[in-house]
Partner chain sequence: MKYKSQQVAYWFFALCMLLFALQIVYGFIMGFARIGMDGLHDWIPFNTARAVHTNLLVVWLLTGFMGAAYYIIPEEAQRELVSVKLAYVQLISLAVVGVAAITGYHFNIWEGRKFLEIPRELDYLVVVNVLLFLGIILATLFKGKWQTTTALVMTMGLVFAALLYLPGMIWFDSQVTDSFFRWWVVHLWVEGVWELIMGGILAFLLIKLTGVDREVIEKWLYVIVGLTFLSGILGTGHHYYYIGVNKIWLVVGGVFSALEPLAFLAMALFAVYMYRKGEKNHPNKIALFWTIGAAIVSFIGAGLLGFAHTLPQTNLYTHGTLVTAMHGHYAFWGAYVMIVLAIISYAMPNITGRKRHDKTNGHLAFWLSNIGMLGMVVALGVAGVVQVYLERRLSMDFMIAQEEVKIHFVVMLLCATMFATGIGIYIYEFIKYGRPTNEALSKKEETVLVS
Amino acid sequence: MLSKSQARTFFLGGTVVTFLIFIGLTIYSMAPSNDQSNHQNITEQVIKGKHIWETNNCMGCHAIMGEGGYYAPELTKVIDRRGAPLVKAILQSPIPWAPNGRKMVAYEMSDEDAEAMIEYLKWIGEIDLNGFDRIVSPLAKDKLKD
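Could you put down the structure of only this chain, in the form predicted alone?
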């Protein structure tokens, strides 16, 4: 059993050590060599694709990097899985895309808008996710099959 002064010393020592570890990890994670954001590859096309993504509320149904809806497939690595030509064809199709009974709006995008979306999805797919794309919930795995 610790005396009152020993307990206080143990508590303060543990607090200081934990605080120093926290500060060290913060500095380490903010170092430029640990940047995984892929920001150097952002182009005007990627920015336009992100704008299209947001204005069409794609996140209402789809998820990127685990954020968004689960009605439709997770799109983080969609270009790797499906290929740019198929994704572009879906975005430009006048007929609603309806795999497994889940209907996607027929956006009938112009060639320029579809290319911007492809560039945005390619950029997202190139971000270092620390293995997130290999750790997927059972619900999302089911959606990835589409």
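Got the form predicted alone; any chance of the form predicted in complex with its partner chain too?
Next comes a single chain, given without company.
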């Protein structure tokens, strides 16, 4: 029958081993040779777009790479699906954009901020998501080409 000290060894040993494997896999994933995000394409504008994305909590309604609020559309491939001009117009709209009656906050973004958001969303749209990019945005243009 299992003793208490054996049970403790199982807990501590299992934790240490799996944590070390986890750290190893993290280092492996972050290695430049395994990059799937086109990291070299992250420009100042993309970083600014990410900052705007976060400071307005866009993720509170929308989702990106499947993560977010599920209240408003997934935006992983939004530039491909809707086109940059429409997305920019929505970001700069002085009245709430409300497709099917569901309202978005009217952000009235400046030209510069809206452009940065477009660049950020373009960069997101080109990440290799292990097949999810085809499922999440079935209306994306590259899907229609298939």
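Positions refer to the first chain, counted from 1. Here, rigid core means the biggest group of C-alpha atoms that superpose within 1.5 Å across both forms. Note that the structure is a prediction, hence the values are computed from the model and not measured.
Each of 55, 36, 22, 95 except one sits more than 12 positions from any hinge; the exception, lying at the hinge between rigid parts between these two forms, is 36.
The smaller of the two rigid parts turns by 35° against the larger between these two forms, as judged from C-alpha superpositions.
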